[in-house]
Amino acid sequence: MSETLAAALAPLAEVAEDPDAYVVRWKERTGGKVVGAFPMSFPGEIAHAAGALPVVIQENREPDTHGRNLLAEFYCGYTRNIADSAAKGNLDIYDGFFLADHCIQLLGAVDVVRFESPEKPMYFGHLPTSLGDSWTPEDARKMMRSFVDEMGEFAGAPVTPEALAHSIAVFNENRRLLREIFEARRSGNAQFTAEQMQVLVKSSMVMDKAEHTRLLRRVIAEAAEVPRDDRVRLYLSGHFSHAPKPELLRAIEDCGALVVDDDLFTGMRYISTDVPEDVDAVDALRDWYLQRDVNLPCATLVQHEADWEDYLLNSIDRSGAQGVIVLLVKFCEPHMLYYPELRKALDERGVPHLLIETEHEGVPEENVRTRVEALVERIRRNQLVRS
């Protein structure tokens, strides 16, 4: 990597790696209030438009150890560290929180921060997770209005459409930019790792959209296309709500592999669809969260039409990866319950798999080095076979 591009790289590293930094460097400069949104689905559009900084709250590094006994072991590592982060104090520099997921688990860690901060605002708005029903759209589109409104109390003002207009287009430039970014690492000429393209992803769940647009442009400005090598391509799936470890990443790709293409949430989940711009905004916001489903497909939704395995089989033509490692963090069910139709699908197209389980407390580097190295050798094997 050149020396400009590692430059262009390292502000976006640096918010990656201590997004509360930022946060707290940003009201100090503003004087603006930050919103915590719990993932996935809630649009930050609607905190931008109001003039607040919407900010997906991420999983810190720190050992959980406050919130312990605040959620049961089964709860995933992600909520058990929400839990400890409240108790911790952590999250006192958000000014309010908005959630629109109905994780069980999730619902549990928000009941913690309720009680650690009673006097911070919590809204929780439960968008529909049957989407093929009739009543999906109309159901839908009145929790948006609603998030629309419940911002405007938060933010002292009404949120207007020619605000929410313009916050539509400022995120959608964004994505379209991390967009171009996969695509070049999908056609094999980007020159990012895995890691990194978890960085560019995660600064902009945290980072004002128009600062980390223009950040990213001179990364785009700086990235060169790099020759495709002999290593074995691979593409990572799961991880729903936060953002797998950088050493796990590390680790894969030190084995011989390329991570080519994902469907992590921390990655072309968080991308994958624009909010449309040329109808009324609260409509726009619902047909965005309509359509994510079906531009991804997602294990916590239901929708008949599109299936998660199709999408998965498709990318992996699409990318040319020859394998497939699953990041499952422990104790998430509903990826617990979808994971056999993945596995069968796989098996049947006979796309070489492995399921990795991820917990807050460490990464067992050498035991996932030893799986991975496995993973890569029966590639290489099957390659020497068919030819």
Given for the second form:
Amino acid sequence: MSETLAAALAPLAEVAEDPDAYVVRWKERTGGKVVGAFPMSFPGEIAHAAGALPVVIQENREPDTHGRNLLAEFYCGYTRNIADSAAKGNLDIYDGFFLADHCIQLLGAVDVVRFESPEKPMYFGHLPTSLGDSWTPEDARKMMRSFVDEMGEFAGAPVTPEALAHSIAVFNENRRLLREIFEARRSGNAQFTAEQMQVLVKSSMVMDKAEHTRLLRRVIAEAAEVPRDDRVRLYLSGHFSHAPKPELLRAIEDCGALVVDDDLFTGMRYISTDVPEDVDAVDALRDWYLQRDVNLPCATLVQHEADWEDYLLNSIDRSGAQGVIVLLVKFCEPHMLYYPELRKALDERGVPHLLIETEHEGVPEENVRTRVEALVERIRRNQLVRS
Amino acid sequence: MSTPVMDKTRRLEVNKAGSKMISDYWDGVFNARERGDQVVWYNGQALNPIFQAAGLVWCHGEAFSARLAAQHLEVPAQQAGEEYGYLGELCSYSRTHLGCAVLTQKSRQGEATGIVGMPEQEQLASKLPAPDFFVNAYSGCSTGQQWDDISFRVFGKELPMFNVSLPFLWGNKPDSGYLVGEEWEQTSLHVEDQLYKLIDFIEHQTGRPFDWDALRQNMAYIKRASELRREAMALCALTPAPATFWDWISSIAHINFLPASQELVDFFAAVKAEVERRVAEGISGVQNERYRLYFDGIMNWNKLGWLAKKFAAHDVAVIAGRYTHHAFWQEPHMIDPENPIPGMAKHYLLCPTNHGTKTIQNLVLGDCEKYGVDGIVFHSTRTCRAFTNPQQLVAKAAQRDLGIPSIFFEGDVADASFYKDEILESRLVAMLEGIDSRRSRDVTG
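The form predicted alone done, now the form predicted together with its partner chain:
In what comes next, the whole complex appears, and the chain from above leads the way.
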């Protein structure tokens, strides 16, 4: 990587490494309010249109301590870390919280936040999760309307349609730029490591979007075409709600592999879908919500016509991936339920794959290396047999 | 594993007749195909009065998993599920039921299961008739809806499914509360609308007009059965308690999914009569009641009898619980048999996992005062996050607001491997010693 590209990436990497510091600086700089948004479906455009900074709350790097007696141990690393952050006061930097997802573990964690910060505005809107019903679009539209109204109350002034339309355009632009980079990686450009790709998305979840877009353009301007070499091409699948640890991504690529595509939340899932700009803004946000599951099916939603396994197989074809690593957040029930369907589809197609469960408290790197090396070796051996 | 030294329980005699009613019901499910009946698999709330009125045979997923666990017959289904790819940390209700789905599907296709060693048990786990369609009505827990979506996939993506959307009662508006407030009223109307749509769907599936008179009759039976159940429960506030939490656990199937009928009403009339008789004769639910505890947690079905004996062995009457006392048509005054849908919709929202912590805290602490308990036992139910969500916060509130101590013990709804008897034993003994110590301070102070 060139020095100029490294320099362009540096401010984004800094935010990805310490999102809280960015939030504090933004507040000092602007005097604005910050909305803590919980993954995965709250549309940040609404907070942006209200003049606030929407931040997808990130898992932090601290060991869980104070919060361990607020949520049972069999919750996913993200939710336990949210409870811990609430107990430690780390979430005090947020002025209010919005939640759109019905994940039962997340509801428990957010209830802890409400318990620890009862004075903070806290809104949960239950978006319909059964997407194939004839009444779903109207139900989803009503919920988006309520998000807009609640945000107006939070901000102290109604969110105007014009502001919402502007924010939608700003967010779309950011998503489009990120998708360009993802498409380049899928098509053969090996410029960015998996860790760097995560930096690009994670920083977008935290930063002011216009600022992020400016920095992202610099990154794109400095980037060069780097053709794929003969490293084994892998696809990363899964990992809802929060980012896999960077050291895990590093360990995977250290084993002689190159990540060429993903459907991670802190990855393609977050940027998969734009909000339409040619219809009423609330309708557009509704359409965005419904279309995301079509573009990239999600195990947390029910829609019989959308099959994650089909999407995965198509993505493998498009990216030329030779194997799949399923990153499963330990205790994530939607993913645990769906995993056998993915496994069946991969087995039937003869795609080598590996399941790795992740937790908050560190990464067993040597264990991961051994397993990834075995996967890479298996793929190489298959290549030799075929050739 | 240590064992309780002697059985000091005095379970209600009527439970024996109740057990037969449950067996008869499941036999009817197993034989549905021979009678040419249509079968619906459903999860979550008690939609069975609707299915009954529509002339369907109904199989409740959690109930069948619970039954297998209570009979210690869950392993073949869980092994089939594991072989299929479900991890052990997945909700054991769903894991067991999906294992049954795998076995049922294989049985339907006439294939060998690949699991050896337990043919008789396997036969029971695979005995469910394959569904003609699915209905999901899960409140509180997000897992239920996803579980049914996967069942749809296990059965080859060809069976119709209807999802009743039951929004979570977050309780954040200034006027929010139990049975009150704008959120409650609006959400109830939303669910009513869903139920009418469900009935349209069922009419389409059965090809018959829905029998509204039958539904009204069913809800009249259920309303009366529930009134009798609640009246009998209220008598257990007396000291000593004439019956315990374990008796109410034994009759959950009846109020939750057995057919609405005069027999159901008669059963709960018999329950109440036996409780009244015990009050009159001074008979307690456990011998020598010295402590009164509240049980918060979904039931560990593998350990029903075991836990009943264990607590009784320590002279503990477990008086009430969130699972038994805040679910299953628990507000019969809301049921209007002439206009049944509104009261049904409201009940489907009242699952004890469908409230934010503030409401649950109010319900549990209210019970603690009503039943005069000395402490709370939290069943930290390993694969049921819906029930465990608020437990730590409720424990803190109980200590802070009422001065009531709590203990947690580990277990699961349908997976025996998570239960650690020594942990429960040592924590229970420590809590009871603490209660003794507090009592002696109160006396001497």
